[in-house]
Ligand code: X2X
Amino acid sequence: MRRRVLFTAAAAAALIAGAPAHAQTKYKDEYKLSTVVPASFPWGKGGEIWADLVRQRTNGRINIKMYPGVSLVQGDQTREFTAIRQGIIDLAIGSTINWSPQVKELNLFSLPFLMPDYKAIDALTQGPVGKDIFAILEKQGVVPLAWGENGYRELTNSKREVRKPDDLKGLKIRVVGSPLFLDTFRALGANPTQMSWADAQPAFASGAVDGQENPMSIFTAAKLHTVGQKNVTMWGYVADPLIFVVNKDVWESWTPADREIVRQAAIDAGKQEIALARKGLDEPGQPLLKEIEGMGVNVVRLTPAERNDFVSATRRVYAQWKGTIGPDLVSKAEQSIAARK
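Atomic model of the given sequence only [the form predicted together with this ligand]:
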């Protein structure tokens, strides 16, 4: 691959002074950014915003190209984290769910009914738990920069209205990530099956699976109502944050000033992305749900008592996975949520 050699003023001065060649900073022509979904989704849009900000603020020194559909790992989203570490991927905006097979602590966000509202998500990502998670990722050899959000994952299916755990009995539900999802759905009496997002969409269309769980922003952008997903249950059982990261060697190849530009751009893009992901859901009356009902979809809003039946049915899974994830981290998360403003 052709490499462009850039000389910063300092590097040029060092060269003149006879400093070793490693004082030069080598930049690639293109940096590959992996996401699961393209810019027609808030998640992919976040990638586009990040790439644009970096290009502008570095005057084109850092040129980021998007690779949606996790195409750098042939659509297998649970291999994305390993590929970032290996340098097959330079940058990524990844869901905590997709990286949880490699980073067990990321299962925290998938503990059923841990986060009751958006303030609870923020209390984790913007508080001490977020710092701990970043330190863990750093130790695993990637450089975490900012948080984004996929969102609250709501239950949908093609067969029937779901109001209580019993309604899930026997439904074949597509899930992704770690075995925590299999445990949760089995505890509810469903028949979960693990599948990538790329494989899931044709499986909905053919009826090979009955249902799935994903944020409503994914539901609308992917038009899941057109592949039979006509029943939605708003249960908010888990929410997956997104994390903006850079491969460590790539990070170290940049000047300190450029690193700061990339970091700040990730923070700015993350904020905009979170606002897009929550649009229509975090305002009174949840207008996005009315829009979805307008597409002929049955949207069930659970009463607190109905929701509580799902919470009770998954408590055992929560307790078991608290041990796997790390009781200290989970306790810290519980405390941060209890103290949220």
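Having seen the form predicted together with this ligand, could you now give me the structure of the form predicted on its own?
Chain only, nothing else included.
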């Protein structure tokens, strides 16, 4: 009898000291993954890849279902980050733009003309700045795992070729719900209009809105050439890195081994998603642009001097927002970009 009591006490002590988390916390039958777009876009495809990798590598212990269209928050992209913290959403691949109202440092990536090329994006996300951003997000109550990419946001419109800031004057341009975007387009003389993507496409078709800015993968997948967007300006004014995150409580409910599986799956999915987002744009000759021109679209490729005119026109906005985002973080980003190979 004494031996049985001792064994039971020892077993209890072992449980208290560190039994596997799954012995104490039941895994959910389904984990909800939020994305803005479906798998027909690189962003949504990244979510599909992540979910599939996790399911395979955990032998189905962690079953992730993707909910595109930010449907878990009724399509409100700016509410997504708060919903992750609250546990309404279990996992997400989120836009740095959409989450910037809650995390001001994420506005870094929307500073006009900060990142001149893909190597500049990589210098930030894969370097010290990326680590700083992840540390900031962790303090906000989410667990960031990996980077993805929505891509450079290029300008399109139905009215005219845009080669200089004056060409934007008076154009009604749909922008995302970010004060920094509003400030940037106002500085260029445009009339920025904030509206959901669902409302924007009919507005292009009717002519109520002249143009928009989005990655070219969005342009082709959404067939924007069919709703009057016949002029494209490749100006690379901002890029939109994506972040793979997990709700903190969900993360802590998994075993350490499963956490590592989910993290590595996010990293692997992120690399594949970035390749998809850049496809046709980072190869010689940019074949995606030739495909778009074949749709009857006029594609403007700015010269360095033309691009610099846009840079000059937005320097005041850049300087103002550098103070809002955090001068030290922005300076570190500038140094990382200057040092890129």
